[in-house]
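We begin with a single chain expressed as structure tokens, specifically the form predicted alone.
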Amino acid sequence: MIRLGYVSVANPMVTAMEMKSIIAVSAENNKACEVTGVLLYNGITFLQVLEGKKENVKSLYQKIAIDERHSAITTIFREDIEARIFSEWSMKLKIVASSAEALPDWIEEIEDVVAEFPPIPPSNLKSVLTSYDTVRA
């Protein structure tokens, strides 16, 4: 199994409706090809971590290159993995900032980026993922 991570600049012009449904698709797309993962969002750029087979990871990650509600797509870290950290998510999206101002006006709730986080021991994802709401384009 692989873990894939990688950030992108949203398109400014994504609603509320659309990222219900890029949630909504990916939770049932993902959970067909046994990818789980995370999806957080500043209101500028996404981080997304995908694990599972590598087939089935590179798979879905070239369809997610092609997705037109983002660009500048970068491969941030790109590891094999014995066991998952996000097995009970097929897709969760997780609403982040350091600043209000940087998010869209549909978003109404900002989270605590590691509240709902399985325990994840300490590496290099770790500290990604704490740090992602201080990340700018």
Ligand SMILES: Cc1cc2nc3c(=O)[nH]c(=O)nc-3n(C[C@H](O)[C@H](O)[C@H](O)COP(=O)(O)O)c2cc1C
Contents of the next structure:
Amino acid sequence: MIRLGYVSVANPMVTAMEMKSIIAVSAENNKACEVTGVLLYNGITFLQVLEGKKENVKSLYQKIAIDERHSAITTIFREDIEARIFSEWSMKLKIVASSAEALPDWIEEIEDVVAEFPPIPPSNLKSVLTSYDTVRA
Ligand SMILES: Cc1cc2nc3c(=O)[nH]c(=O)nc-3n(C[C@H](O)[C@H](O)[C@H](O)COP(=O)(O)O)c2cc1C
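Output block for the form predicted in complex with this ligand, input the form predicted alone:
Every component of the complex follows; first up is the chain already shown.
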């Protein structure tokens, strides 16, 4: 299996409805292809982690990469793994407040990015996830 992470810039037209539909579609598709992970959104950028069989992650990533609801998709890591970290999440959305004025009105919930995360051993992945709320687009 592999774990792949990327960052991208959300299309400013992305709405709450869109985010809900992305997550609903993802939960269903990802269950079918046994991909797990997390999608972080701060109103400006996305950071997504995808875990699963190499072929499945690769073909899903190709599909996601041409989605017009985001751009500037940049792979930040890609590693072989023995075990999943997000095994319970077919795709979990976490909204993070990084830059209060840039957050769309509909984002009410402000969460600590790693609160309720499964345990992540000290690693680049952990640093990337915990530093996400300080990243500015
Ligand atoms: C930031 C972002 C993350 C996405 N993550 C996923 C995902 O994890 N799984 C998924 O199936 N689709 C995801 N999508 C949606 C896909 O780009 C695509 O619209 C969807 O998979 C199409 O599903 P369908 O082939 O069933 O119509 C994501 C889109 C965006 C903008």
